[in-house]
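What follows is a single chain, given as structure tokens, in the form predicted on its own.
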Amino acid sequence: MTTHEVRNQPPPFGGYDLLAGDPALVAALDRWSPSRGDVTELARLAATSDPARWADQADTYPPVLRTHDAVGNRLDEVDYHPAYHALMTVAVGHGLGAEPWLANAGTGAHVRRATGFYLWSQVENAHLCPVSMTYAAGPALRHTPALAGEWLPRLASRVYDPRLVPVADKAGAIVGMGMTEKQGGSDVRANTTTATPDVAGPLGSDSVRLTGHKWFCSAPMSDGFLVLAQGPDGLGCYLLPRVLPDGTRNAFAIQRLKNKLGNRANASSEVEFAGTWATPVGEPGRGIRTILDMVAATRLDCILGSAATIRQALARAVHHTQHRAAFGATLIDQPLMRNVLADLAVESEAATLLALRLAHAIDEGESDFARLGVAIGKFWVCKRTSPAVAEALECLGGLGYIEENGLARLYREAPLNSIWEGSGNVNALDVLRAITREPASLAALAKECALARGAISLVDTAIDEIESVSTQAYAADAPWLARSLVERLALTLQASLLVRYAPPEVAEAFALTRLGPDRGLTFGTLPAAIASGAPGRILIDRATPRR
């Protein structure tokens, strides 16, 4: 029954060159890699119809757990949509996973891989959970280089093998981590897992028997897993393969897999350890030091996956309002929506350029500024990216809520990298750790951002308050005061990194909304001046997404 026409409705969103259409990412990459390597291919690629079939197909059918076979014996297997292996055989296929930690220093390489990560986190997020602990595991692995030796080569491979078998094997591999356990949550010091030495073990005299569980184990069918327990020295961590070398499988209970509000295309589980076997990793009884570098990793990888959020919402929310009229003009035309959308605009070229800045800090071994610059952006970016993304939702109006759409998965995901990797407290409290502890990262952050200086006055102050600022990280009540500092030396960092890179109406938008006295609470809040003119024309053209 034909009642009306369909019209004034955007046509389908897709077919966008991810790369191209975002000067920020390019302008980072080619600032910071002497070449683009395959990137290029994989934002056109992502452009195709296959990668959002895949997406919505990963999403709409999530994981299923295999507890045991017909006849009672125990399977432990987790059974994924053909699409997820696509989108893994893609992401790995193009060096997402460990291949910088083996490259030649000053090649770009860590730059590259974080702009291929962004530009496919906008395809499908879930998916690059297992790919952003593979290429977090680098750097714990190194601690034993032995171990590093065995695996680090298969987890840069670009060949995707999801098969259950031993890693020698194998051409490419994938590593999980399980930290966290029921009573002790982000304090893993109350882990009560233990590791029992047993020289007579099939990984060597190395050997331990792990007994205990983790609470949240994602990706429950990767082939090995860096984990947190209670040796004889105290919490060491620990490298578990899920098969043994003579093809058997390691003892790994997956009890069940958690029902999340997002990222469902993931399996994230339960597990229990029964005399699972596992191998020293780093010095015993230093497994927090250990596994802290592939932390800060994955930390690096939520904000580069917030950045891709929030651009991804605003292109849809810019493509939508580009071919909608209501109350007599294309919404893109209309005052109040342009004033959203440029400030949106602003909010993800900061992001952006600060998640490619860090990227670019672990080429050059910048480890003082990476240390700081990683805790503020995990806290800062991934906390703004929920309220992002539900303005760009709410700029489609009632379709922005329907699931076909695609911001109603990106609403879902969005607070899910402020959790992971320690929620916003803990890095908060990271960061107060990180200025009192190792002072020499306060010192590289603030050489950072002086290199802004003489260029918008507001900028100029934030930077000489950064000694004053940071002092509240001394004082006895530091823990009440911990997300206001790390909010303003957050701001300071992006507006003096914008100052330098980005063109001078973006660095002036910035600076006058997010530092400046009469900075609005919500966005679509920038002055008249700023949305109105040339700062907001030109902060809408960046944001358009282009073929």
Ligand SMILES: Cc1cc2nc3c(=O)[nH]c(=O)nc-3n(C[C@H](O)[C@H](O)[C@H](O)COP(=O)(O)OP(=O)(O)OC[C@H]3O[C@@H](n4cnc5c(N)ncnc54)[C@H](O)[C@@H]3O)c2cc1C
The other form holds:
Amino acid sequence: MTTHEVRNQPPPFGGYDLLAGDPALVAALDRWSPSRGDVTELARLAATSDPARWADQADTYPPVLRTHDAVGNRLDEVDYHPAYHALMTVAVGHGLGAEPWLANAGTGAHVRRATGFYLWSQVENAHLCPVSMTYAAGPALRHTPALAGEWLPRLASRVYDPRLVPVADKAGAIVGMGMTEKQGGSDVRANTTTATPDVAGPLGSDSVRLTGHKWFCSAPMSDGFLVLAQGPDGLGCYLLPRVLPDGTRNAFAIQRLKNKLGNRANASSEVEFAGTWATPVGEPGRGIRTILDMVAATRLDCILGSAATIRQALARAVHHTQHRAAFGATLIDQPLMRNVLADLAVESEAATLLALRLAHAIDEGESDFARLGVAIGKFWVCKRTSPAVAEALECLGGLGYIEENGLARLYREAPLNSIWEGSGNVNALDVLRAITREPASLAALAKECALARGAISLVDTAIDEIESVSTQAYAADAPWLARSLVERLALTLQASLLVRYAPPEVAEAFALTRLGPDRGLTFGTLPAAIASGAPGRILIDRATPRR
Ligand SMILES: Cc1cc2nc3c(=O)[nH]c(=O)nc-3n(C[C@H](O)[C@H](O)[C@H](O)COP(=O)(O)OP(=O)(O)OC[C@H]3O[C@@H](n4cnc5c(N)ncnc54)[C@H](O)[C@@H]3O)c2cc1C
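Compare with the form predicted on its own: the form predicted together with the named molecule:
Shown next: the complete complex, the earlier chain at its head.
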């Protein structure tokens, strides 16, 4: 610079070991997985400069739709920037697809994969949408063993192969999902897409022809899609291959790509089906039941992705405040900034721990606990992400609002996990459904929380109240109260996990400020004794990224 010297500005964020520098994550991985697998290697790769560049490029140069070729034939292809494929190659190549469903029980495969997903989400979230759907398709496909036999090994493969060729010719495949239609949205019972049996079809004697549309269909270059459509027995779940066994393209008209707030590296499309071939998955007319097995797994990824987003935003805030001074002190040493960072750190640890505990529940087959825990976690952790990221962004001042600094991309991404796979209200109402129709799920949650009894009186009181809070789910006015009920259960579950697995100072800070009377409505409202004392020091230390 000829006019001035650039100083008091932070060095570029980067080179941090996202695993070693995240004590809550390391402890969860080591507690619930007998080995770290190649998660350490993934963390090392994430710390290098290439992935950060891919993330910027994939976000800056979004996918482009080509509906027709030069002479007017339908093409229906999406071109991605090479950086997107580089990100996908790493994600699939490190087992973030459906691999855990083929692993032996007790091997911690879901926790290892969850840790990898959490780490790689911090590099770039958007491309993980198809990776998540590929993971989640596993349990749904198992409803039809013949389909699972053909598809699951390919969805579990570590080979990323983006070519549009018959699935039988591929070592690795990607799967998407199509539930949402214009007139129905969350209420998929209103779907109008039809499935008409045609025994002469190319997918065997149970081939159907789909006619209709999907209003949102992400990752339209996937090899297959699980879709809901009205069949002869009611709403069914169907598997739609993009390429038919003879190599010809299935009818799959991509009308346009959505112009999205964030999540730009991922293509989300509107599609139309006109005589599109598909084949049933699961029992006829039980499509919602079948696809819910997929949705439960994508919801877990929403929790993981949101926890990762909070963690990455916090790491960037700590990095910045370590290197910037104002009013005579480094920002990280200013009392009020320390309060904000410590409060964000409490939120981050609680989110990370809950996400990994739920992945462990999948490994252990704790289906009752997972049923309610995932519904609660999906509502709560995803809801907390936007305010947490906004606060972390503000720690950078004006720089936070500038795209190059990474926080802006996280901020644009932050609301999404709360919207898809069941928006907030739909999720909160699902918690009521779980409590009233599957009471074993509430019993499992209460049992889990009770393991934390005897350490902190505020947590004990919250555990005592689980039963009375939950009876509200049966009341006539339950829908009016669903959010406050879920919030209370989520905080109780998170507090109980922190009591059992986090340093006592972290658990106490959480209990006091989330369950006790000392609650502020913004981050940075911890009581002075907590923020300025040992809890504050420990919290910020655990949130500080390390090389
Ligand atoms: C980027 C992106 C990608 C997507 N990709 C896919 C995809 O690949 N496949 C797919 O199938 N879908 C996809 N979706 C769609 C997404 O799952 C839906 O947008 C979401 O489920 C909500 O449905 P909707 O948009 O129709 O909203 P609506 O159903 O109209 O809901 C609008 C609002 O009303 C609330 N609401 C609904 N019912 C109730 C009720 N009974 N009481 C109180 N409040 C209620 C909801 O919580 C929501 O806040 C994607 C969405 C986005 C944004």
